[in-house]
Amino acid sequence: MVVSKMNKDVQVRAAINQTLIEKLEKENSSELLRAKLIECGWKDQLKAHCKEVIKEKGLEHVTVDDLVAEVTPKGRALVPASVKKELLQRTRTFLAQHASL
């Protein structure tokens, strides 16, 4: 009884490290794409196209809903590869060195 306690303490205390590590390097990746989008000018070019979308429709007539389904395309397209690569590689790399986590 006492062996399976200590077992599944150590089970649980691993699943929390292994949750705080993937959180982590969530939080991480997340800014990192922040810092790129902004240096690269991604952030301005969305901002210009929103204008651009709110100045045709009408600002009475576009909905908070409306410009974020008019504008992911185009924000989508606008990630430079380099950018993409770079966040790509760094998961891969973060999966191999806790695959047996």
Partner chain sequence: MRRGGGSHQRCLGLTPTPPPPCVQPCCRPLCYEQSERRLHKSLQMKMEEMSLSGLDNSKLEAIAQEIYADLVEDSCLGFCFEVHRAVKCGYFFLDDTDPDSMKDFEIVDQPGLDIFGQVFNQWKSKECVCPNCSRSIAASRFAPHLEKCLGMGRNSSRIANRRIANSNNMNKSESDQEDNDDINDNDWSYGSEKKAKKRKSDKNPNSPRRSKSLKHKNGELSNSDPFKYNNSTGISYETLGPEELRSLLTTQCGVISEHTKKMCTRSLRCPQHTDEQRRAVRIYFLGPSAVLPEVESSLDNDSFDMTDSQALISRLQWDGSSDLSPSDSGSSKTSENQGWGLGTNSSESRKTKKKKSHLSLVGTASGLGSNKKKKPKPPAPPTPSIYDDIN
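Next block: the form predicted together with its partner chain, after the form predicted alone:
The next block holds one chain only.
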């Protein structure tokens, strides 16, 4: 009983560790992506687009939903291919490393 408990302990710890690692990886990736997008001018482009949208809709009546609906598809499209590539590569590497438990 004690032995099995110890095993479970170890397993539990391993699982927690894994979760933490994944979360950390996600956080890092997210930050990296944000930095890259600013660098490549994605943010400025999107901002310009936002300005137009807001001017259309009127400054007072802008809602989050409006913005999200307008901005997200454009944002997804505007991500440069290099950034996308790099990020995918990073994710794949991570999965390859940590998937084989």
